[in-house]
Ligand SMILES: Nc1ncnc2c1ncn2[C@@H]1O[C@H](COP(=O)(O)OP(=O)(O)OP(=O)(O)O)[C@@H](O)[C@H]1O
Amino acid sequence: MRKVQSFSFSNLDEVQTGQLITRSTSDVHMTQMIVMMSLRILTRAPIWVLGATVMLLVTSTRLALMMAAFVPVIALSVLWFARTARPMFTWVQQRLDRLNTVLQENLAGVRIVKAFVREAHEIERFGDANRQLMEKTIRIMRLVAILLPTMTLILNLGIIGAIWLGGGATLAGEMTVGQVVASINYLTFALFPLMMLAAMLSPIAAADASAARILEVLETEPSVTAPAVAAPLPDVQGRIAFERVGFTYEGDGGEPVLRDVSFVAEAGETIASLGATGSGKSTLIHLIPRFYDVTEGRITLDGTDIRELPLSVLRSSIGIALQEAVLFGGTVRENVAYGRPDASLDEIRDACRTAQALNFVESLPEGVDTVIGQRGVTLSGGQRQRLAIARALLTKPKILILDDSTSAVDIETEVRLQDALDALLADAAHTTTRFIVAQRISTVLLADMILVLDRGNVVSYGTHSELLEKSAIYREIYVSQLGGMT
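The form predicted together with the ligand - chain by itself:
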């Protein structure tokens, strides 16, 4: 859990949720079981074998030698089993991964499944993954089913041998009946732990496979790491500068998503970015809290490279509302106070008021204490967005980032939100630098600087009036959206 929390966005892009679930439940369980079993059996077994062998040697050297003949047989079968079973357990866990991934995706998207009448297809997909898991499990269970009887057979052959050899010796007067019976007991005690070991082989092999899978997660290096020696950051002002920033997503064919982006956002300024879908607006702002690290150039906060700042300091001075407004199951209050659990009710209400969410929150059956469904499903898209904005505002960030956060809010509400934000930020004792991503040009008109993005390049930047003069793309967007107005 702690490791996964340390993952960066690009680590998370690479792993499947289903895999992480299998690894943190089933794999952990397997490993845990073997640790528990080992504590008792594995520590006791060698002592048993040693003690029984010594006693057997003392009682009858002949029978002890016979037992020695069985040891390599047992050792070899155990070795064979371990080598055959180990990869099989890895396959089983991989099938379980796939099953969990299908299940997880299916549950998360169950509404889409229904909307497109694909229930049968999804059941088939699940059934398929399920069948594959079953086939692998059956194969391994067959192996286990052979192993134990084989071990019992070997033990019983040992007893037969002891009775045969010991019986002959007794008749010849070389051994007493008591010695033979005692030897058989010692023999059983010496071979029994080996059988137990054999019985444990399958959980051991399973745990070995599982442990390797857990280690894989534990050994993943977070691609964004805190600096070894963090630069001191006395008081964040909020001046953000992009210096020839380039960015390429890992495994994305090496095509850069951002190229040579340079601009300066002075503390307290509002920077808006505008551009077609897929032009890199979200990518640009994800670089500021180091969700991803730049692949070229650098970003500075108050003149210090953000990679040299403690991650927690950097991120806690940023309030962000991501493009996809994700809430957690819980009350409205818990969600808004997520970044600052100690916030007072008044502060929470103020944040909601600025985000234009207070009206609808108060109309909910229990106000701020209303429980909303998981991922906020019981709210409308625009309501979720406004709560996400309130959540970002409540931390009183030095840098506020809103990624298309009002796309599902009507224009009238959006204008009120802008005004409330302006009033709040102008009024605040400390300045706040604002980054807004927007589709609507009306949202960005008053920004101090507008970045016009086109396929990862900042093709132009400036204020609204400057851009109207110098940027054809900007003029085009402007005319297409507000053509009728002046």
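Starting from the form predicted together with the ligand above, please write out the structure of the form predicted on its own.
No partner chains or extra molecules come along with it, only the chain itself.
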């Protein structure tokens, strides 16, 4: 869990949620179980084998040599099973990954499933993943079922050999009956731990596969790391500068998402970005809190490269509300105060008031102490977005990022929200820099600078009036949404 929390967005892009759930639960359980078994068995078994072997040598060297002939047979059998079973257990865990992923997606999107009457399809999809897991499990259990009887057969052959050799030696007067019986007991005691090991081979192989999957997570290096020596930043002002910034997502064939982006957002200014879907608007603002690191150029905060700042300092200076407003199971108070758990009730109410959420919050059965359910499912999309904005505002950030965070809010409420934000930032002496990503052009009309993006390039920038004159793309968006030129 600690390791996953250290991952950046690019790390999480490469692994599915279902895989992390399996590794955090089933794989950990497999590894834990074998450690508990080993503490008891693997510490006792070597002493048992050593003691029985010494006593067998003292009693009968001939029978001890016969036992030595069986050891390579057992060792080869164990080695073959281990080499065969380990990849099979890895396959089983991968199928369990798939099963958990299907289940997690289904539960998270259950409303979509029902809305499109796809219950039968999802049941079939889950059944298919379940059948694949079952087939792999049956295959490996068949292998496991062969191992223990094979080890028992080898042990019994050893006992038969001891009786045959010992009986012949007794008839020849070279051994007594008591020595033969004792030797058989010592032989059994010497080989029995190997039987125990054979019984453990299945969970050992499973734990080995699971441990490798756990180590794969633990050994993954976060793509975004804190600097070894952090630069001092005593008082954040909020000036952000993009200097010839380029960015490429890992694993997408090297196609740049942003190219040669340069602009300066002075402290207290409002910067908006517009563009078609896939133009790089959200990617641009995700680079500011270092959810991803730039692949070219640099971004500075108050003149310091953000890669030289402690992540905690950088991100604590930023408040962010995303289009997908993620809330946690708990009360309204706990969700709004997520970034500032020590915030007072008055501060929480003020943040909700600015975000135009106070009216509906007060109408809830228990007000701010109302439990809103997992992921805020009891609230509408617009209500969740307003609570997410309130959560960002409560931290009193120097940089506020609104990533299409009012897409589910009606126009009238959005206007009131923008007016409240303007009034709040005016009271804060223009020290909060705003970055707004929006689909509605009405949201960004009063921005100090509007960036027009197209396929990762800033094709034009300026104020609303300036862009109306010089940017054909901006004029097209403006006319299509507002229906005319004014």
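Keep in mind the model is a prediction, meaning the values are calculated, not measured. Think of the rigid core as the biggest set of C-alphas that the two forms share within 1.5 Å after superposition. Positions refer to the first chain, counted from 1.
The Cα position of residue 264 differs by less than 2 Å between these two forms after fitting on the rigid core. The Cα position of residue 359 differs by less than 2 Å between these two forms after fitting on the rigid core.
When the rigid core is held fixed, the Cα atom of residue 20 travels less than 2 angstroms between these two forms.
Superposed on the core, the two forms differ at residue 171, whose C-alpha moves 4.2 Å between these two forms.
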